[in-house]
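One chain follows as structure tokens, the form predicted alone.
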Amino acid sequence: MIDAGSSATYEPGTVTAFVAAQFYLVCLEDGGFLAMSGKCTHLGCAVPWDKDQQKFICPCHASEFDISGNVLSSPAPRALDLFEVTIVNKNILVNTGKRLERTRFKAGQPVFPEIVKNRNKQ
């Protein structure tokens, strides 16, 4: 389990590194929360987040992934992997133990913090 600290420290629209853990924790313009793998999933090639290009860009074979995972480029095929997302009293809590395979992104597969559950419910 990683502690990636408060859900109020991540700004919308934002994907951070943790580089030890191999993953990337991307807040979502909506302030949902996605930990996504940070490897390729056509051969497991390591996968940076390009902020300029605002995208995951595979320098193995140029397979390209948007800020929330989908493949636009391919060889890649299917979207980065997940981890299980926790908040509770609005701190990050990564289960790099346990991985989602998807084969692209879905409403129901970002985690939110309970204030702006609250706030979408109104």
Given for the second form:
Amino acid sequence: MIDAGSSATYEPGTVTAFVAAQFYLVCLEDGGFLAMSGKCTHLGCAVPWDKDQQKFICPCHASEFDISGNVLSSPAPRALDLFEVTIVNKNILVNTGKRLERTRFKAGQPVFPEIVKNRNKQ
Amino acid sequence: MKKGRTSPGFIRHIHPVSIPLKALELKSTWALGGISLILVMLLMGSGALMLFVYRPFPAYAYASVLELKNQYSFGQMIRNMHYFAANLLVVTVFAHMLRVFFTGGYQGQRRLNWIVGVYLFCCVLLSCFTGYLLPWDQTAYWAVTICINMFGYIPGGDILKGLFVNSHGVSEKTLQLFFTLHTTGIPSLMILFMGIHFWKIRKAKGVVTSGLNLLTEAEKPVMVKTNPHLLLREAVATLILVAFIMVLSFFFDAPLGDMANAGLSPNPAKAPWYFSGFQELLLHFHPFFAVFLIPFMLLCTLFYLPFIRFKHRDIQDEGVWFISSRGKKIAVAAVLFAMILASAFILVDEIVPDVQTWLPGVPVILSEGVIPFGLAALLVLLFHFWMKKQFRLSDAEAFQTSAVFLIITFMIFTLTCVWFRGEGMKLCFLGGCG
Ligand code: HEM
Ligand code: FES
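Having looked at the form predicted alone, could you now put up the form predicted in complex with its partner chain?
Then the entire complex follows, led off by the chain already shown.
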């Protein structure tokens, strides 16, 4: 289990690397969180996030993935793997022991922080 | 020494007392098998020396290679010799195999020895592959990561993969296994196979030589004494080879990158050159085809080769390079065809967008696998039957022509990957390769 801190510290549309644990914490535009494996689904190279192009680009055989992990350019056969995310009291926990393989991004994969009712007052 | 004993006893375990003069001609064998043997001995010697310093643990391996380099006199030199001998061995063993193929030395009573040779070839490649990881630098770590992940595309490959890696990928488990295979498992197998190999050569009364089969019982080939005619040549070849490796090792160092870093893949991440042909295939075909089906078919062909019965092939052309003078001319034509077609294939595949973009929704195994592979296979078959008809080739000649075509294609793929692939594995030319 890796404690990624408070969900409020992540801006929508950003990607944060957890280098030692080899995953990316992605905060999508709608505020949903994904913990995405940093290993290319083609042959396992470490894929860096290219902030300018807003893509993950694999240095080994040039596969490309979008921010949600979908394949933009082969040879990668499927979207980047996910790790289980749980958010308790706005605190994000990532279970890197649980790897979820998927073909593509689907609604339902991102995890949202509990809706805080008095958000407007903050 | 007893009268009539012409060479020291132990040599007579390996060589006969006398051999046909013809077998001594350089063009019968190009001495490639012998050179390979010497290289293996050099590898065992230099490898054994490195074992005094090298430590097979991820935390220490890289440091121990540095220690070898900095703190031991001639440590770097020994490592360089191991490196150059290993790389040269891949070349000489491959060339040796081609020599045997093109002189028809895999037929008749030599059939089994061809199979042993294929095993030896596999051992050499596996030695190189397992040795490659040991320095634990970035190149080693990522090349092995990529190769092991290839198992994921092979039926049942996940089980195999599980033998080599744990949940952290390439790790201490991988290193320990590779180290043991590299220093104990594979060398033991090689010694065993080499023993059988040399014994079988004697059983077949030496190497294939043209014309000897045609002599009648009464005619005897011209024979010369092994000592000194063969032994002297062997001694000279050994000295030249060892000197060559030593000079290389004196002036050039074996590469050593930064220490392995699991969070950062180098760009481009290239396989060692002897696997580059397959890496280039990966850029064109789905991994199931590039690293499983195609190598599997090649291996099956190698094993099956001595058991193919070609029509009109008889022992007269055993030992004749390229079967006949016509076979030789057609082989040259096949080389030219392969050079043009293979380069064109690579260029076209770079320019034309993936089948994926024309037929979205088609599964990748079809768009990246079955369709391009089918097209390529069709091209090869067309070439085979067109050449056969055009030049009225015999079955054996036609097979040889297509084999030349495929071998040259593979070499072009290898060279392309080594020289013309730059950042992101995109095609690049000379200056632009960075
Ligand atoms: C039989 C043929 C052999 C081949 C083709 C071979 C090939 C290789 C290769 C390619 C490397 C990596 C070198 C580098 O990148 O610097 C290596 C490293 C190594 N090999 Fe071998 N090897 C062979 C036999 C042996 C034997 C018999 C031993 C020990 C008894 C041995 C011990 C080592 C050690 C300790 C290393 C790590 C040190 C280093 O990387 O410089 N090798 N080998
Ligand atoms: S490992 Fe990423 S494209 Fe091959």
